[in-house]
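Single chain ahead, by itself, as C-alpha cells, in the form predicted alone.
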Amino acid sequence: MGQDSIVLLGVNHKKTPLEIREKMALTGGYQEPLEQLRGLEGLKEYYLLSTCNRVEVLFISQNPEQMRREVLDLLFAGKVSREEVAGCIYVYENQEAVHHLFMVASSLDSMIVGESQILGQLKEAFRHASEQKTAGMILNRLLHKAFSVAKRVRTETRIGANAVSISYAAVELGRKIFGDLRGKRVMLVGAGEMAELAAEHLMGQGIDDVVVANRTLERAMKLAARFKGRAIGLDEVVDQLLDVDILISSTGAQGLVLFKKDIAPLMPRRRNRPLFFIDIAVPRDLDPEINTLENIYLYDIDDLNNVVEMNREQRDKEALKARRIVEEESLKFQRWLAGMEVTPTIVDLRAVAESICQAELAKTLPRLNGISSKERKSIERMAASIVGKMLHHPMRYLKAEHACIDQTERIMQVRNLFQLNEQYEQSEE
C-alpha cells in the first residue's frame, strides 16, 4: 500500500481572474459538493473552503495524482475548462499543503493581510466537513492546529492592529479621536463606494445612527435602509451636523460642498463637542480651512493614504514574525505526522518482542522447580527489562530525524530487519 498524502488544490485572488473564481465558487453551499466527493473511493478525508477570494479543496489520499484530476473534474466540470484553470490553479502536497493552510488561517495569504474574516470562514468550512463526517483524525488535528496557529499569530504579533485600506484607516483615525465609537452618529454625504465601506466598518464598531445625504433622495433612502438609518437632502446637512459626530463625504461635485463659514457657527451650539470629517472625494468636497477650527478634525484622501502606507510598513514587519510562527508550527505538525507513520511499526515491534519474551518464559518457568512467587516475578521483570533495552536503539532510530535516510525507508528497514511484515501475515492466517 502507498503512503497517504495531504493534498491542497485551489485558486485565489493572486493569480486567478474574478470571472474564473466566480464560476468555481460553491454558491449552493457545502453540502452538495461534500456529498459528491464522498463518491470518490480514493479520498480518505476532505474538506472545502469557498470565499469571494479563494476556492480550496484539501484531501488525503494514497493516489494524489489521480485524485487531483478526479476532484477537479467532479467539482468543476461544466463550470470551467481544464484550459481555463491550467495556468492559475495551485497544488501543494504534505508539508507545503500544511504551510499554505496555516498561512491562510493566519490571514498572511489574504488580500488584506491581517484581516480576521478568513478565520471565521475556515471554521465554517470545517464545521460542514465535521457534520458530513468527511474530516477524520488527520484533518481534525490539522484544522484545529490551523486555528491555534492563527490565534498565536494574533496574540504574539500586531498584524491585525494597523489599517491597510482607506476605509479601515478612517475607522482607526475615528477611534483615536473619540476613543470609543459606540453610540456615535455618522453622516454620509454622497454615496461613494469607499464612504460606504468606511460606514460599514464604523457600524462594526458600534455606531449608533447613520444619516445619508445625497443629491438624489431616492439613492439616499436606499443607502440609509442598508444601515437602518435615515435619509436627508443636501440642503439639510449643516443643520443635521448639530447631532452628528463623524461626517464622511464622497460626492461627485466639481467644487467644495461645505465651507469653514458653514461650520464655524455650529461649534458653540454643539458646545464644542469634537467633529470628525473624512473627505474621500476627488476633487475634495470639504474646505481645507475647516481644519483650523477648534475641535474639528479634517482628513482628506491623501492623509488617509499616508496612514495606510505607514501602517503597511509596520504590518510588513509584523508579517515577518507571523511567518516565522507559521514555519515553526508547520514543522511541529510535520513531526506529529511523522510520528503517526512510525507508530504502527513501534506497536508491532513491541508486540513481537513481548510475544517472544512471553513464549520463552512459558517454556522456562515450569522447569524451575521450587522457585517462589517473588523469584518468579523477578525473572519476569528481568526478561521485560532485557526486551526494553534491546528495543531502545531501534526505537530511537525510528523516531530520530536523519538527513540522509527518509522516514519511510527507515520504517521499511526496521520492519524487514525484525520480520514484522511476516509476523503480521502469520497472525492474520
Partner chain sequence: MSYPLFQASFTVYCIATALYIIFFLNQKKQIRKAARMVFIAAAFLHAVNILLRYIEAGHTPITSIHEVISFFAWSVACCHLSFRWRYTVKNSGTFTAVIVLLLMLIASFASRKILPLPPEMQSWWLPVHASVSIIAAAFLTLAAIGGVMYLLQERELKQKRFGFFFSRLPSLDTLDKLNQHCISIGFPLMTVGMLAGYIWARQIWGGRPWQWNPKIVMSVITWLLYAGLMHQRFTLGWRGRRAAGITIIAFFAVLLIIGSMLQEGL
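If you superpose the two forms and keep the largest set of C-alpha atoms that fall within 1.5 Å, you have the rigid core. Residue numbers count along the first chain shown, from 1. Only a predicted model underlies this, so the values are computations on that prediction, with no experimental measurement involved. Compared with the form predicted in complex with its partner chain:
For residue 378, the Cα coordinates differ by 2 angstroms or more between these two forms after the core has been superposed.
Shown in the overlay between these two forms, fitted on the rigid core, is a CA shift at residue 394 of 2 Å or greater.
Annotation: Cα of residue 76 displaced by less than 2 Å between these two forms, core superposition.
Given the form predicted alone above, produce the structure of the same protein in the form predicted in complex with its partner chain.
A single chain, with no partners or molecules, comes next.
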C-alpha cells in the first residue's frame, strides 16, 4: 500500500491568458464535473474550484502521475488541447499543494491581493464537494484549515484593507460627485473579481441599475443576473454610456478600450450630467486624457490607492506578514498530516499511555509506606501491562487490513478516541 499524495492542479490569471481560462472554466456548475470525477478509480478525495481567475482541482491519490493525466483529460478534453493545458497548468504536491491552497484562500494569490471574495468562492466549492461526499477526512481538515488561515490572515494583517479600501474609495468618491448614489446607474466593463466587489459595494449604497458589458456575453449575463441587471456586448458600451453614471472598467485587454474621442461627443447628449469612470484594470482600459473633459472624473487603480493613502511599502509589508502566517500554518498542517499515518499514531498512542502510567505511579507510590523495591517494581510492571493490554486492540485495529473501513478513517477514529490531536495541538501552543 503506497503513500497518499495531495495533488493540486490548476490554472490562474498569472500564467494563463483569459481565452484559455474561459474555455477551461467550469461554467456549468460543480455538480456535473464532480460526478464525472467519481468515475476515476484512483481518486480518494477531491474537490473543484472555478472562479473567473482560476480553475483548480485538488485530489488525494496514491499514484499522482497517472491520476493527473486522467483528471485533466476528463475535465478539459474537448475544451482545450493537451498541449495548451500542459503549457499553462501548474501542479503542486503535498506540502506545496497545501501551501498554495492557503495562499489562494487568504487571497495572496488573487489578482487584487486581499480581496475577500475568493474565500466565499472557496467555501462554495467545498460545500459542493462535501454535499457530493467527494471530500473525505483529509480534505475536510485541509479546507477548514484553509478557511481559518484566511481568517487569521485577515485579522492579523491589514491585507484586506487594501481591496476593501479600493471599493470604499470608489463609493466615497462617487458620493462626492453625485451626492446621493441612490438611483444612479453603474456599468461594469469586463467582469473581474474586483469590479464585482466594487459593484457590490455600490449596490449597498442604493445603486439601482447595473449594466454588464463583457467580451463573452455569457459571463456578462451571469454577472448581470447576480445584480439583477442587463448584459450587453462590448460594442454597445459607448451608446449605453448615455444612461449610465458610473463606469467600472476591468477588462483584460492589452490596450485602451475607451478613448477621449469616444466620450467627448457624448457629453452634450448627456446634457453634461457628470460621469465617474473607475479604471481598475491593469494595464489600463481608459484613456487618461478622458479626465480632461468637463464633468468627467476618471480614476485608475493608483489614484484610488492614493485616496486611501495605502502606500506600496505598507502593502508589501502586510503581504509579507500574511505569507509568514501561511507558511506557518502549512507547516502545522504538514505535521498533522504526518500524524495521520499508522506508525506515528502508534507512537503517539504509546506516549500518551506511558505518560498516564507515569503520572498515576507518581501519585500512588509515595503513599505506600514500607514497600520493598521488588514490590515497587511489580506495581510498575502491573500498571504497564494494564496499559499494554488496553492498547492491544486499538493497535490491531489500526494496523489490520480492514475491508470496510478505510485506514485513514481508522487512524482518525483512534486519534479522536484518545484525543491525540488535542494533545499535539496543546503542546504546540
